[in-house]
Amino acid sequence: MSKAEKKVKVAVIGCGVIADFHVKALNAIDDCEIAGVYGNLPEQCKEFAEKYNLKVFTSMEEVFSSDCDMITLCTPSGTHAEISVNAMKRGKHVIVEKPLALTVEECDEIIETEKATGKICAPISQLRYSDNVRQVKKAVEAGKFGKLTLCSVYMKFYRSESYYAGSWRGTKKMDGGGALMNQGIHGIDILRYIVGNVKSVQAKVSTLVHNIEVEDTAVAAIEFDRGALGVIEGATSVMPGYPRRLEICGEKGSLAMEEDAIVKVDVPDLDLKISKNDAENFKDPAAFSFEGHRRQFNNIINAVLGKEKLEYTSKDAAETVKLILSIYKSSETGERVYL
């Protein structure tokens, strides 16, 4: 797609909790539309489509052969890589929820389509786009906080039985993995955007509190390249469910994050305003505003125009895919795992 004044067309698959999301943010950009809405379940779909006001799409077909340019992709887990490759080779980019895929394999597959196609497949990672978490990024890379030493994100959240009942949620399947690829995993990849990629895990995961075929409790010891150390606590086993934690230790000072606000510092020559915690989505996993993804969809759509280099890509999605299968890799081994 050239530079040409024209309103790129985005069609919405998938009508679950997080196309509510989608919706309001690609609503809020000016330099896109939204061409309909096609969901599996005809019923809920309308639903949707009522809601919003919008066309609805009744087969894939009927999307792939329409002339919108982009989907963004609402759907179970399991059919993220499936769908991406085939709308990319019908000629549309695509933004896809997390995560990216559920294997190494669908990961690579998603990246070579998209050399092959010269289509976009742009994966969310909403929190990389919080003004917090950015400032957060440029003090490490400033050396404000000297040797990183200790780096580590702590999601002990909560999951009710019903949650998980009837669904493809909990599934190895669909979701390829529970507390770390679908609850954990914007931690997990804001943990490595801030510090970088991981050299090395040793894990253990479990099944302790639902009845699920996937982890509802995991902790990785980690390694960094760059030599810090640290750990990734992830669950939704704990009651009564407490905000995301992410600390960044240093031999010059060290930094605490409850969510998207910055709760403690202690570095000397780092002004960061602290705030706060509001959110609660660590309890309710629709309990948060759409800023973040109004902000990544801009930078997304601005990328398909040809104004704006593309700021998460789905490489940068697949090392943080990568990193969670090597977790579940160890706990199964018993040893540590080198990525």
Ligand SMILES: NC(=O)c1ccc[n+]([C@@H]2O[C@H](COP(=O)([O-])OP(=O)(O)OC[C@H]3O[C@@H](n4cnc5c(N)ncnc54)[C@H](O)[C@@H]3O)[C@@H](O)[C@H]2O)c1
The other form holds:
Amino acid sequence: MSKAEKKVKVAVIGCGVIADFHVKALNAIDDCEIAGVYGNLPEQCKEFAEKYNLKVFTSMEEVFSSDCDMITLCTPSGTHAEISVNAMKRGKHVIVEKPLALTVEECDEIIETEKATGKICAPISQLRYSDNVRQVKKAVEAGKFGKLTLCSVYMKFYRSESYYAGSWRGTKKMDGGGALMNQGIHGIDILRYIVGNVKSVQAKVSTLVHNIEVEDTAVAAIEFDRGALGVIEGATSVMPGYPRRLEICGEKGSLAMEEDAIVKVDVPDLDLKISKNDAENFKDPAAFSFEGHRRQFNNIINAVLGKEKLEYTSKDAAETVKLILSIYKSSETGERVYL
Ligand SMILES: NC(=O)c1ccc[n+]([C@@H]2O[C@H](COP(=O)([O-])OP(=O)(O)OC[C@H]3O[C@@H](n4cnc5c(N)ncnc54)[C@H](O)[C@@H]3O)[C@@H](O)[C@H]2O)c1
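Having seen the form predicted alone, please provide the structure of the form predicted in complex with this ligand.
And the full complex, kicking off with our chain again.
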């Protein structure tokens, strides 16, 4: 088979909520094929494999010694670093769901292992593949807002007690954090994508209504490298929950997004389509399309085949994790934290 015809063989690890999105997205890409699936719950794994007509791997070792080129990691966040590092050391590229990992040390180990093995560890941030998010980023880069002044993201979500009950979600070890590290990371990552890196944070996080080890309510005042200020709010404690709201404001104009819709544009010479948000994923975490994943996987598969540069790297994802960890540190110490 010539290089142009080579398909990247991907093994799916984990068979829960997000694994469905991964299988649908991979099935929609010509240059890859699914090698099979492995999950640590054999019954669930068998059922998942039957649903999509996939081969079942019965252990991680079987995946590592197979001829697959890549794994895609749909397992709880606390497993990401160890499995990613082991996979790269066994010669596999990795796609890893958000968050990349739960500590600075874990993020650094992933980045070091990529360098040492020459393998890719590609983290997921599917909102970076939204047309609207990209248009807003482009407008910022073209100077349409003038000097940016206030750039904020508000994520007032609701999750029920049953969402957390008996699950890895809400635990320190496997979730690493709550409303920010799990649910809010998407909004925080696109804020960084559009505005740039954050220089310092002053924050307070609390666990107000859920019986969990991590925060369900958080607020941070942030200062970007470029000088703009902003606010990050994240919660799973707000009934009934509101759509994620992103506000980019500057000396020449301002804009607001709700979920993926641009709902307000007051920027001179910026012709963006205004629409009404109808997404429900601020209430139901599985109520979104797999299109964002498909677009990002397309870039990742092309990067593995040497056809494109990898757009979203582990280094970039690590900055988002480090920002969230800085928010936790500021809350713990009461001090402003410099990144
Ligand atoms: N990008 C997104 O929008 C998005 C949405 C939801 C979840 N996620 C992320 O995806 C990951 C999984 O979340 P989920 O909601 O699908 O969880 P889930 O609990 O529904 O599924 C987790 C799966 O992993 C399996 N598993 C657990 N430990 C394992 C191990 N050591 N080896 C092999 N399999 C193992 C479980 O059996 C289960 O099948 C999390 O990191 C989460 O943050 C991302």
